[in-house]
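First, one chain by itself in structure tokens, the form predicted on its own.
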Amino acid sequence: MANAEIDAIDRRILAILQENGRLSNQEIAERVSLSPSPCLRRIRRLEESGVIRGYVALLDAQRLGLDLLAYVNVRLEKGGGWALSPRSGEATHADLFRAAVQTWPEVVACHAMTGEMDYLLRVQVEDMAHFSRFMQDHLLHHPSVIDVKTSFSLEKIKETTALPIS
């Protein structure tokens, strides 16, 4: 949905939902003074043009004993990076690092990056051990995989979902 086609009430809409995504349609068409029927229609439409991806709960990492995060910087072999697959079919450094980003649940977020390194990954751990574990038998185990960089986050002073859409 291109962005003119998104309108005051509709940004309002995800706005609130956003912030709630448990509100009812009636809930929400007050707030925006709608009645229901129109309002339902509008978040029907930015759900099925992909503005609203899917409605999901957000876990509180620590309270799940996933105290340590990270932050790793990948560079792979000459060749990796985000480049598409050769010609000859073959898969690339990059296409085989993606795929096995897929099966790593240790790996929250993934990035295509600028830079001298070609991925970031967003790391959620138990503990150090955790992490040592997730980086000897996964990352640094990666044949593709030829430099790594971690930062350890020591405090969150500013996490969201909410996208700026004011």
Given for the second form:
Number of protein chains: 2
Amino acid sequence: MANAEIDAIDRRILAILQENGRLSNQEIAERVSLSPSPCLRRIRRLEESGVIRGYVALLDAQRLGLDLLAYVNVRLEKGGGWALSPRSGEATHADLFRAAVQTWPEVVACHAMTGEMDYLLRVQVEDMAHFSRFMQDHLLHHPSVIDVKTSFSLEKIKETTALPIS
Amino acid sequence: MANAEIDAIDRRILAILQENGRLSNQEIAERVSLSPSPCLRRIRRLEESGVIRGYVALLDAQRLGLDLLAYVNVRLEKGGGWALSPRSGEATHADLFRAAVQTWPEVVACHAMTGEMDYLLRVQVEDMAHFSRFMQDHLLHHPSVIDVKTSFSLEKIKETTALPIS
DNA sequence: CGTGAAACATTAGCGGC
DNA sequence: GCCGCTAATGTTTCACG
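Based on the form predicted on its own presented above, generate the structure block for the form predicted together with a further copy of the same chain.
After this comes the whole thing, all chains and molecules, with the earlier chain placed first.
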């Protein structure tokens, strides 16, 4: 669990794995000029220390009928939301909103942001009808939400899960 | 290559793989109540049809020293950029900008967007000093860029590569 | 860090529903 | 067409030098 140092070979292993997470250990070992055993030990260490968060398959949203990607800026009420949940004296508007976000599957990402708006949501849905329903039924209906500003993605210019580790 | 239909079992396989891309075929087969052979055949078909775009390892940005995440809205000059590359009579400002984006490793995502601004960039860097350098040396220096508006991520509320396929 | 052997997973071919 | 069995191949993983 202790965060051991990450040397140049570790970096190369990470760079390979974040492009192709299914290469065999043998293949990776070869590319970084190591034999399979020490290579696997490094990978396991990186996994257990949390540098490697996990392995996933990336799917094609359009081929699954998810043709609409929206970025939604959200501004919240300031202060606590006590009027809404009188018994939980601790719950703020932010707490309520964050909990709600976790339950909405359309929201694939949400960040608290600097600037005029408080949150930036990435929303992935089938089409405009579904987006409209999501806004009406969930986002605009949420008692903590004051204001929203939406932009839609016209074209994906670049999109990678690989971090810049050179 | 022909887009065969995606049935309920395919969906379950996809849902499993986009959460954990390293489960063995045996394990997946068991979870969807199939024997390994047809399960593997389905997975291969999904890979070859492009529904599964690939497999990657997800890394922890903070543990790699990438502590700053910014979303940068960019507005471009309208019209062609002929003055800049007199020989390529076809290159517009948009073309030039998109090509440049591909060469900047800090930009992990870029979408053409509706609304006041033309592009939304997701920029991942070590710290504010690096961000400042990126802006000065690349983004603000680019001849097609008119205006930028940046917001910084204060906190990651939710972040998943898994698409909502229920 | 490297070697070797056991355990495990993937994969292709064939028969049956 | 799609499923499931079996057998061969390749890979991961561990103990040890």
